[in-house]
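Presented below, as structure tokens, is a lone chain in the form predicted alone.
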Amino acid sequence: MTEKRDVRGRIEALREQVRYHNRRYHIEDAPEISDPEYDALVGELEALEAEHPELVTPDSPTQRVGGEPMEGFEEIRHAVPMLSLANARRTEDLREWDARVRRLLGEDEEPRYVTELKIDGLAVSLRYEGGRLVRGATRGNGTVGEDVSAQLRTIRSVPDRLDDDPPAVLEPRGEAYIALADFERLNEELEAEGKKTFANPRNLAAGSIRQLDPKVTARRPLTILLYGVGEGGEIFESHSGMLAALKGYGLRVNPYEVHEGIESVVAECERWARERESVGYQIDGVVVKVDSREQQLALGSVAKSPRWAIAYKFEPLAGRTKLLDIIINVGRTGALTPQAVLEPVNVGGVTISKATLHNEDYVREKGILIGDTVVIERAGDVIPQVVKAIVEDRNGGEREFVMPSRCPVCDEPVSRPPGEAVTRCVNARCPALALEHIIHWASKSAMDIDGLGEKLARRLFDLGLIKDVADVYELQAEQLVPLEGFGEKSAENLVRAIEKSKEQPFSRVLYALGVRHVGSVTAELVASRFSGEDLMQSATVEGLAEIKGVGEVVARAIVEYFSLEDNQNLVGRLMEIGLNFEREAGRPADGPLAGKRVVITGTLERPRSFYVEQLEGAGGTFTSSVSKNTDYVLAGEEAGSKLERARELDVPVLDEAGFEELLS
């Protein structure tokens, strides 16, 4: 009983240190510990849980990751509803809200005014109860939202519990949102894998929250900024009061500045109208709101809108100019991307000569023709990109845009296989994938070579020094000394950086390989189940598809990938060079279970994921579908459809007595 209680002490105070050293980085960002530091924290709690999982509790800080996932939301009625705001467009807007708000109030009332920045995400509801986070939910419709908590648990900016004596019941309000870099990082992984990338951080942020497998929200780099409360909000004076209250309980608030007058506003707003990229994160706008609690309780609301609140909105960056030609860039998966020669024009202060057409498709469908006066906007205020061409500005001299049957890199044959929006070159051996391939592999998220830059691999491809990336582990500091810009201890600093690489875990190289639809996540999965040679010499599309969240389509790529000669000479050289093609750890490669797979399904006595820990320790894999390949089916009280399937199978179905005996 004694190490019982030791172990239950032991996880608190691991659970109370994350919790804190989480706020110290995603709220205050002012970390005090290193992330290996923090590492070492989470894992130890996490194998403390893991042998004792009837100790791990909801709002534990492991439990971010994502639950089972949901067959649909159901719907939450708000205790306060979620009003939309009145927007200005104009400064002079501001001035009359203002005369407005003043001509309610009364001659002997002055408004103070709180100015915060209007975050282009998806508006949600935190509710606490106790101080503890019990639900989340979706702004809706503004009376009636969606339940999203098991979502945004896993975002890290939202506290499992507050600090400071909050009060019984608590409904913080704010927007979800990802920063333009993570949008940016994410979509770059995304066409490298051959997959649809998302137009906006606000489509990414809302298609994120409302995946019903909260797993997938879990990998996606949400944050959290809050700017209101509902339901125990009546207990704060003032608006930039609560927001000060919010921060002390542990909340990330959105910045917030308080003005005597309108005129502090006004210019407050064109302020941020000018500054609106050196956020890093997408704005649409300016919020003003009334102080006063009291002030806005007497001003009340109209319609679906309070009188106390206006957003100011800014004008969309956009402009007009003349598309002068379309060029073809090949990317490192050989995907032809289209590409607008542009006469150049400024938008927000941008010169912008180039933009996006994404694919042969998205030419076609807006009608787009070289010659065109076109409109280009600013997606998320970043990518430029041709929205629509002004067709009654036309004079005939304008022609089709016609996607090449040859690359334009190496000319051999490209293709589009059915079905798909992406034309590619299928050539191995071009030399625009071999440098784009080198640039991704040298990568932070790849193999994280210091030193080894996009502009740098160009050089160096360009110099003949490296054709492909088993080159990059031969390059020696004698050869580069002699270059521009490098010297001894530079030249020696790369040098140990390519070296350094060797270490990196088997993961990390199968996704800097750049197999299509391979990413960072779905490496670690493949990574855990099979190691380099499995993949070269025996692993098979059934026996991929099997490991949750890969796919049969997803699994076909990286069977064609391994089974081509060229392919197969640079993953040869390459473990030859000493890099790791080991099998993740963690993940038995014998066992009693090894090479089986279960299905689990049903009412068990302890939570799943012990079962999926046990079966994975054991050398077995979960999946979640019972097929002709599924080896056992644990099955506990109504186990439904899955246990009917197994019968029809003649599946074993194993009870936990069952399956406790197969693991010894």
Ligand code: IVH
The other form holds:
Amino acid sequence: MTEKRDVRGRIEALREQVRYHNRRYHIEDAPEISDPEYDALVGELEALEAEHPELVTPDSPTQRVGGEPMEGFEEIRHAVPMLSLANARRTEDLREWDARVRRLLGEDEEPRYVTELKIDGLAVSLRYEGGRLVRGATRGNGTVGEDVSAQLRTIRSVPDRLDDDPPAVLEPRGEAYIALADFERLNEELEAEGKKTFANPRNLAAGSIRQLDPKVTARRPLTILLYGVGEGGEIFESHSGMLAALKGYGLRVNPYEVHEGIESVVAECERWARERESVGYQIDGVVVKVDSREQQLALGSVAKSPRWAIAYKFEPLAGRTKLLDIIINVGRTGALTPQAVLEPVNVGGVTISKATLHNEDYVREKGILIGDTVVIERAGDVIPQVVKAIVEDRNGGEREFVMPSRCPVCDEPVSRPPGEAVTRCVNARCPALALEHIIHWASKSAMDIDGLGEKLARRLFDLGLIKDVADVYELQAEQLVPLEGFGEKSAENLVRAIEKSKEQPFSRVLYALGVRHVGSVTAELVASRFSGEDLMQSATVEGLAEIKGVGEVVARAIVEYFSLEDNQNLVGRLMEIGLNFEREAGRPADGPLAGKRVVITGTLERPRSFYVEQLEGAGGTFTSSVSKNTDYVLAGEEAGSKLERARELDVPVLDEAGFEELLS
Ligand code: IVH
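Output the structure of the form predicted together with this ligand; the preceding block shows the form predicted alone.
Now the full complex is given, and it begins with the chain already shown.
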């Protein structure tokens, strides 16, 4: 009984620590411990909960992985409706709004205003009772939304408990969204996997939350910023005071500014209109709110929007132009992507002449014809895209797009596997693959070779100076100097940048190799457990699939990649050149436990994180479940099912003393 109490106490202590560090990382952007340290805490908590399922509670931070898929969403009626906002298109509209506010408030009242960015995501309402998250809902039509509690719980910036003595019932409201960089990365990964990509971050955020299977939501990089309160908001005297209080409760709050007078508000709106692209997520305006709650109540609402707030909307980053043609771009994975050739058009200060059409189905579903007038949209550095055709503008001269049956680069037949959205060139020797691979290799998120962009790569490739990524490392300054646009200095700079990329860690190299399904996150996971040598010689599908976050499809793609002769030759050359193929995460490859997989279970003399650190310091890997690939099980008191499993599989079992012996 006391032991059980100890376990319960330890679980609670771990949960507190994990919650604390979640908050430091996801809400305050100020982590205190390293990722491996954090993983060790979560690992220990998961292990204890797995051994004591009766102690698992829905508010445990481990439950963010998402529960069982649901049949459909339940409806939720908002006790306080979720209103929308009236729009101001011009700064003049803001001044008129200010005049109306003053008129309604009367002469002696001087309104103070708060400005916040208007985030283009999905509006949601959270509900905390007694400081615990009990429910989450979408805005829906403002009166009735959908119960997405399980989905919202998976968002790391949504704390499951509040700090600082919050009101008994509190409904913080805000916007769930996905940052532009995360959106791009996810789309790249989806594309590499042959899955459908998302048209914009807003659709991705909405699609991720309205997922019946919360495990899918958990894998999406969603985050939240709060800007209001439904029920429970009565106690705050001002909007700014409420936001400050939300911050104190440990919630992630939309940044805000307080202004005296409308001219300061106008200046702020104009500033953001200019700087909108410096924000890492999609915003479509600035929201202006009367700060005083008393004044808000006096102003009241009309129809579905309050009189005390207004949205200053930016010019949309969209435009209309003619779709002149659809050409096919062959990517490094062999994917054939239809690309729109447009009559050049200025969208928010950038001239757009090309845009993506994603894939064959996208063109078909949107009913886009060559010759159509189309609407295009752009956001940050994300590739612009064609969002729809203006059917009324047709003159009968438009024609349908047909996906080619042969690769436009090598003329070999293409294939579109059933269930995949992407058509691919499967000819391993297709030059498009080689060139696109070089472009990918040099790109920022891969080897980050400064100066070797798409244009130059194409030129060097066309000149025959580089045929594959290994050739890049053989480029000499003397070969570059004669080229137009190069001088001695710039040639040397490029060679230096190429040389410098040799310092990139193995995870980058692995990602840069362009193995199908292996995005940058997967590459990091794999590189922390396997070296290049391991992957070439001994890694198995089962072994790779044991890495948390690596599924069987990915594992198979990796094994297949390293088993092909062409690839082995390339990797061999890259190793000779001196690129990094060492396993990462500071796990020495030559420690006494190098390459050993160890499960740690039961109650030990010291916290589990202590043993995990020792193990990893000795080159070993901590794994959570016992299998035939486990090398040792370190078992303490009350070790339970994992110990049994180890005995069944004849895996050596150690106590603390035995473990220490191995370490020495
Ligand atoms: S306040 C009573 N603040 O805009 C006012 N809304 O048209 C309720 N939105 O559905 C909304 N950023 O999805 C407010 N800082 C912000 C916002 C914001 C985005 C969205 C929200 C709402 C829509 C209103």
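Residue numbers count along the first chain shown, from 1. Whichever C-alpha set is largest while still superposing within 1.5 Å between the two forms counts as the rigid core. Note that the structure is predicted; figures quoted are calculated from it, not measured.
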| property | result |
| --- | --- |
| Core-aligned C-alpha movement of E54 between these two forms, 2 Å or more | no |
| Shift of E268 between these two forms at or above 2 Å (CA, core fit) | no |
| Rigid core superposed: T115 CA moves 2 Å or more between these two forms | no |
